[in-house]
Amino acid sequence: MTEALIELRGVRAAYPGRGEPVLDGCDFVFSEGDKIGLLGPNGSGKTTLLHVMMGLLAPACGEVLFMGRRVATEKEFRQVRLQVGMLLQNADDQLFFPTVLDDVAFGPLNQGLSPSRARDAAVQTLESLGLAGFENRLTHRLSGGEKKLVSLAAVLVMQPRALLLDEPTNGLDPETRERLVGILAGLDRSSLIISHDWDFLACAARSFRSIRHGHVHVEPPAIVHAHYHRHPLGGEAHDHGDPVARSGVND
């Protein structure tokens, strides 16, 4: 049987200030080898699910298991984060240090690498993403696309066994989007991806889930597809709408 990396059992969760929970008795299994696209309209609970899985939001009830063992404390979730990388939707929430090198080397230092080895790992990862020479760049002066790529470098440098990606292509210019899509689609790691970028999901995910009424549901692969079309300004980033939303799914 495929090993479950992270499992949610009967999770009920809501953010402070929200009345009704967005996850309500939710069960979900994320296993080794999974490449899952997670669909749903804004507010349906997709990001909440990822935050609960990583210990960034404590559920009101239910439990989270990592490799079969219950995790609940910050110390326990710290071990999860050393093995599962998460790319946040907003890169500014992920970059804390003045320079790119400091940000990318932070993870390896937390894993116990010496400063010199952490630096070498950071430099190598930046080079692999086409960011050679970025080491001394100031993070607050990077473009939105550059910040996203540096955030990805900060995740990949830790060599995680799995990735949680929250709208990785959102807000990117077409050139940076294609670059990021090529990198992510080529990664041989278990992944759970939130995205409204249907063409990206079609090549990066093997199965699909949606969140409806606080629960995760399996969706048929046909709900997402790649396609070719022409229209004015077709080369610009644009939205084809949310097929889950059109099918009647709501918060």
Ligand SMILES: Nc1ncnc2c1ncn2[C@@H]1O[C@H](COP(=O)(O)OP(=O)(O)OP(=O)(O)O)[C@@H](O)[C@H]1O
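Numbering follows the first chain given and starts at 1. The term rigid core refers to the most C-alpha atoms you can superpose between the two forms while keeping them within 1.5 Å. Just so it is clear, the model here is predicted, and its values are computed rather than measured. Compared with the form predicted in complex with this ligand:
- After superposing the rigid core, the C-alpha of E175 moves by 2 Å or more between these two forms.
Please move on to the form predicted in complex with this ligand, as the form predicted on its own is already shown.
Below: the lone chain, stripped of partners and molecules.
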């Protein structure tokens, strides 16, 4: 039987002044081995769901369980955050040190690694994401896509057993987005991915959920199909390959 990593039971989450709660009696299970794509219109509560799962927002009612145990206090959620990595929707909320190296080494230092081992881990992770040589770059001067990738490095360097990714492809060019599909496919890590990029989700996720009216709904599996399209390479012969075969995740 697959083990539930994080479970929400009857969660109600609301923000002051918003009126209707965003999540209203919401049940959701994220299990070991899952690769879930989470869809939903703007403002439907996707980010809110992730924040509740990580203890960044306390539910008004209901409970959060981590590996079968109720978690409620900051101390309890700190244990969750050591094992589950979250990529925030806005990279500027994730990066707070002057240099890329400081940002990426912060997690491993926090996990108790020595400064030199934390540095090595950071350098290695940056390299694996195609960011070799970025160590001394100033974080606030990076482009939007670069910030997104550095944020991802800051998450992956901690080798979390599971990943919650909030719009990881937002602002990435097609080539970098493609690289990200490959990286996620190669990670073999339980993951919950929010995205409005359906093509990306079809490659990166194996099952799908959506949020509507404060509840999580199970969506049917993705069906890969061809369609007419246009893009700047349209006039030249080119090959898109088979994204599913390439990523190897939808078998």
